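Listed next as structure tokens is one chain, alone, in the form predicted alone.
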Amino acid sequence: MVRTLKHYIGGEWVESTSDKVTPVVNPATCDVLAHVPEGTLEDVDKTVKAAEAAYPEWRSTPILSRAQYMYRYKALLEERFEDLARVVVEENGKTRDEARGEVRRGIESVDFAISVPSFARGYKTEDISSGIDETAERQPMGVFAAITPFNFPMMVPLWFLPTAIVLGNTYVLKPSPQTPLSSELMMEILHDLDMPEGVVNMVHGGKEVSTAVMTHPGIVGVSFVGSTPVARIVYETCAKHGKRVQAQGGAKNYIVVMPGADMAASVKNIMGSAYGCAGQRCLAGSVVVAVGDAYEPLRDELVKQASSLRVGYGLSETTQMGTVISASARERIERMISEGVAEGATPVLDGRGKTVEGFENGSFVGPTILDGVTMDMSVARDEIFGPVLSIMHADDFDEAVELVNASKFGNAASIFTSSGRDAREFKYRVNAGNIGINVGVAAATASFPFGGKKDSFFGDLHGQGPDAIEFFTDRKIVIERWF
């Protein structure tokens, strides 16, 4: 029997009002995990009452009582590490490495939030005018929610969720219906910290269920990350209903190698930009530039090394690269490769149609590389969102540097170079939110905002860091006078 996953709404597991469920399967060996259910409007309008019937009470807790909590989160979390580590590999296809990292992030966000009352100060002026004192007052808002993605099905809920509760607000999670039993074993967790009825919830669900988050009257703000077209929609719907809206959307990040490159460090940091996950994060890098002489030993350097990691099983301590989330995704990603080819790519390692020993029906997708790549063709104006890395050659650093900024995505690039005023220079000129110098995946730590500009990131306040903070709260303007 495969169970049917339930919903976590007021302190208590719940099951759906809809009787239609989706099939959560392991895209190694295809095995049905659990099924979980689409969800409706009168599951999302109970989960967001519980969340709002909650608030008054959570609000007035003392931040450092409420802090508390995710100190005891953070031990529980550690006690269950390998325990969250192997759902994340069972349920998105990572390798093990791969999902202790994924675990280990997360849990680096549960110790921001932890430090989150020495950042939640407001300020105070005294005598702004004879006798007045003002003062700015930072305040919760009231219940916040998140719609995640599959791919980082543990970290990412942890991005929001752990700040947003410390400030005094109430939350909602709606996971991935692809990878909903990372999200399921955190709540389970949760509820084991006797935090109080409803201040943390969870709604099963797909395009309704989201739909019904970014529109309830109850929820104040939304934090997105997935797709750029669902980001996009994310944000204007949630704006028109009046709601504060981050929305983290797609990426085409792209690592320039300069010639004084340390050549076997930069291909080093590059395979696991390119094929870390599988290629499957927003942080991956996806189109390599090479500058001037660089070109050739880059290229010979990067398929003889792509072409020896081991696919395979994530379960399997020596797999080194997983699945794709899904058969589908296989075949998108397949596609758009082919689409490559036949716009004048040419294929120096193809991935296409790779099979593994004992897992011939899993999710796979070899590394790949395609070469002499130029900006009209779609694999290098699109995210593929797989393993699939595409070389481009440039003559010089200001041309490479066109190419970079050509890209409608502006999630992140990096630069491989011994030079300081290549890198100086490509930090300046390239407009991206993450950039790395001899760093192939430019992640932000938790204590410091996850960057995105033009069509990788709609709002106004990153997630993580310091504008966690001020999206999570409200300043209300205090002018005194006393007679």
Ligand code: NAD
Contents of the next structure:
Amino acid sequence: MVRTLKHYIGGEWVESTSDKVTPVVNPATCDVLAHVPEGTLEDVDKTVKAAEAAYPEWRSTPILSRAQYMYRYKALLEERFEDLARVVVEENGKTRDEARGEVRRGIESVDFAISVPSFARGYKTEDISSGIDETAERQPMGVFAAITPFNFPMMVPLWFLPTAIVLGNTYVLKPSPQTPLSSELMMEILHDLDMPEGVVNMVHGGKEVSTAVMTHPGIVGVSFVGSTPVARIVYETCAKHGKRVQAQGGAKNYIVVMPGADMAASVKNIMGSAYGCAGQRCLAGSVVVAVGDAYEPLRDELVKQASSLRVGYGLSETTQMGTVISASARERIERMISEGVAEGATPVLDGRGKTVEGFENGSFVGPTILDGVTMDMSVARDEIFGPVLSIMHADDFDEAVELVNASKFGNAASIFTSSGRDAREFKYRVNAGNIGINVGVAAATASFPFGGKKDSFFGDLHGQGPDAIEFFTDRKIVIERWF
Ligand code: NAD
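Given the form predicted alone above, produce the structure of the same protein in the form predicted together with the named molecule.
Next comes the full complex, this chain leading.
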């Protein structure tokens, strides 16, 4: 008997008013782990109303008391650390170590939320005119919501929710229907904190429920993380409905390797970047641009190391790369590899048709390397979101920077070099939100803002860090005179 998940509304687990459900499938074993309700407009309305009702009392709860809940949340997340990581592996397919890394990053966002009272201040100028003072007071705004993707089901909701509520807002989470179990466990742990009912809420569903969240008059702002086409819709819909919005989209991250770079260290980092989480990271390296003489040794070493990666079920400690999220993701990735080959790329390592003993129906794609890729090929331009690395060749640094900047995406870009001049020019000239210098995954830590440029981000204030404090609060100007 497979259970059907419930929404979390006003401190209670509530059945959906819809009986339509989608299976949540373990992508390695194909076991159906649960059914997630599709959700309805009525469900969304009930959820938002619970968050609205909780707002006045929560807003006037002292900020230090609000932060205290997050100290206890952190302690409980640490206690349940291995359970959280296991749930991520089961529903997402990544390896246990990758899931542990994700949970650790999520807890770091809770750490940041705990520090928020030290930063969330207004400012004041005395005597803007004789005997008149002016103050900018920082205030929460109401109900915020997050619409989150499958690939970091634990970490991404934690980028937003803890900071938003410590700042005095109440919250609605709409997790990915592909990976709702991590969010369910996060909510169960939040429930154990005995916060006032309605401060945090969760509503399940897909496109229809997302749309209801984006258009509901009770919601003041939306944080979105997902693919670029949906990010664009979210940005436009929220703006049309008068909401604040930050919409983080897809990516195509380039990695430049210069002659003279430390080859062993570069390859190790590129391997982690391209094949970590089976390439399903918005910061995953997708195209390597080998400059000049770096090309041949780099390609040979990448092929050698990628072909020896152990692909398997994430819960097995010996697995180095897990599955992709679903059978349809696997089909899409294999189709994109085939398109690249049809367009002239050489599959020097081909992960299509990968099977793993004991998990014959699992959604595995083996590590893939396409050589001789050029900018006119779809594999150089479009997001693949799988374990596929394309290799391009550039004659010099300037040509490499041109290739990187030709991408419509701008989430991240890295350079491997031993030249300070190249490193400086790269970070100066490359139009991406996150730059790695001899670092393959340039992931901002919780106290720094995180977001891309171009088609990788729609909005102005990024997630995390000081931007999050700005996003979740407004300033009110008070001009004051006493007779
Ligand atoms: P997705 O865009 O398919 O879904 C994201 C969320 O949007 C889910 O909750 C989904 O239910 C909802 N949704 C789907 N279609 C919708 C629609 N038409 N209208 C409204 N809501 C809709 O993304 P995904 O496949 O879950 O995640 C992978 C994508 O996320 C990749 O493109 C990846 O690059 C991106 N991503 C970006 C970042 C970042 O920080 N830029 C981080 C993680 C993932």
